[in-house]
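In the form predicted alone, a lone chain appears below as structure tokens.
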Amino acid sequence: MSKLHHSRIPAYLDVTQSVTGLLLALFIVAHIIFEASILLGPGAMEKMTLFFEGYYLFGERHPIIITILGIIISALFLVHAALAIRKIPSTWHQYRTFRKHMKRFRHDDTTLWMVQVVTGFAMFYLGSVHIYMMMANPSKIGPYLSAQRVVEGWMWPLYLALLFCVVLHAFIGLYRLALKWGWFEGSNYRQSRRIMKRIMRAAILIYIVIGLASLGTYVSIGLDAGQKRIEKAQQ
């Protein structure tokens, strides 16, 4: 009698996708909070920049640390995206079949998966541009330089779209990971799912509000600095 051989590779790939997704989601959660330091004033954001450049550890600025961090995030991003692609419909026929099932079942979690697919595709372009700019110009991060890039470099449309994509993708991903691996399942599975879904929606709303407030502050600082330069040139 022949023995069926079951490969463990799909399981390893699934775990790797989950781990990289968890690390990237936690990075996004922290990144948006760090960026929100601008809401406390340019001085607070400047101190945050100095912290990540290692100033308080080495006594001088090392922007290369930002570049190294960007390389690590890029590697996680690429591995996670490559593993996620294998689960996405690859043909028009497969896509139409999935759409029909999604409409017929009206299952919230299936719709959330589709939201992750769409935001993931958008992040392929939007996130790559942002990460590359940070890696290539690590010394040009700070309250005024970042504000100048947002306004005069016309990066605010990209950051606005990226904000919605990363927040939706990260928190839906954390919710789906919790369901998949049984985290916080408790004795009542249905009730736990409802609570986790409420937490996910609340977190998405809070982080989008924080992100919009931070982006608006950068735009305000950038516009103010630009106006001052115009007034100085006219004197």
The other form holds:
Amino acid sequence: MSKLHHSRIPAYLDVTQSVTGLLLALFIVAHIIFEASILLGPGAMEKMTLFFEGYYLFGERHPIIITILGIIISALFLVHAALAIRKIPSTWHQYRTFRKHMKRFRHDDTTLWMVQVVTGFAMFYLGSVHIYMMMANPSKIGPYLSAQRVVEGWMWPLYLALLFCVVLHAFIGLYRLALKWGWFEGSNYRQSRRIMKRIMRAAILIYIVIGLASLGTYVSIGLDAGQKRIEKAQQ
Amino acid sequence: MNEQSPRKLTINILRYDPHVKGDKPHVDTFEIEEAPGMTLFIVLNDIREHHDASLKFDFVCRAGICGSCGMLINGRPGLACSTLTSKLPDVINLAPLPVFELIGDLSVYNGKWMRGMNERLETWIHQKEKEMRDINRIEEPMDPDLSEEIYELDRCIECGCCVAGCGTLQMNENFVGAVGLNKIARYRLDPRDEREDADYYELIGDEDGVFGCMTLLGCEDVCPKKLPLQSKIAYLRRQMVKIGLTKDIHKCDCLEHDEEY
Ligand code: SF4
Ligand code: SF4
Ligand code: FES
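Mind sharing the form predicted together with its partner chain? What's above is the form predicted alone.
Let's see the whole complex now, leading with the same chain.
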């Protein structure tokens, strides 16, 4: 029998991947809701921005808070990505074997994992751009400035793709996290899994709809503002 | 009574014998008339009897007990003897289980894999005291609920379906699979086994063990004995993390594994 290594590192890595994933997923869950304040009108979004800039706490705006938040999120994102990379197929042969297995097997949860790999990869690029912009320009967040960035800064295609990736990745991740550690198993763990899967599907749908509606609102505000500026210039 | 004419089943079988020189993997198709209550066991015997005597496949108990008839049935691992054709579409594709060494056609050497796994995980009761191993000693009574829980996990027939349904195992052939993890959970529960969590950590506390599992749950969904694999893997993961994060594994008071086992 070959002796296995008695290293505690695998346990640390597994826990760290789960904890960073959980924190990021919870962040996303909150972030999309905050973002959706635009659906209640620019005033609501403005208030939300002021809140995050510490205005209600310090009596003045501190966009640096957003930068700090961005740094924390980036750190979590990097650690999570670095750990998750251990699990994804690292050679062409492994990738092909997994794909073959997935196609032959046609098993929901196996396929969901591939969705996580693909969305995770996409977020390397999409997420990094977004986080960097927020960190670099924290004072340019707000109903009108954000809308301008979405439309004139041509960020809407990126946000659109990011929305799908992030929502799928976060909720599939939360579902798998619960199963992985046996949370909410209850007395009938099979039944719990079915319920969790249903919740996951519903949450994905709801969040995509909310996200699309918010993005649409920013686009329309951005277009309006652009139009007004053109009209002003023509006067 | 509405007499329906029986279905014609098209059976596609992936054929290949690695022991025959020059043989190439190919698919043979057979047409079989479906009979009431027909299982794939009956289908395959029919084919061997009436169409092709050279077809290789394994059966022993034909009752879902021995675990020898596992195969890919329309891409999903399952037991041929307990699969009714009435539950399948008109076209049935059969292939050997992946991962395991191929003997020929649908027959694989899962016993060899299982033996390796069992040796690696030392799936037997470990006791320190020699007297405890005295066969004349009267066994301690066990709490009925606990014994039920243990024997629930002991129902594993080592059919290999969970192994074949595991995406992790496809990519990492050293992964112990759900069957291995289930065995550790079984011994972890058994009070007769004196191994500590730190001992188990030695066996499964790495990427080839419980931390390699990606929670794809293929194992859980194909296990023909409906073992609580998902729940037991999560349980082991929690135990192993507890040990990994709290105990100094290098200095643990691990059970000495003497050669007497
Ligand atoms: S755990 Fe289930 S699928 Fe796996 S070998 Fe045992 S009986 Fe077969
Ligand atoms: S849950 Fe783990 S053991 Fe089961 S199929 Fe998935 S990766 Fe394999
Ligand atoms: S023949 Fe024994 S399990 Fe199928």
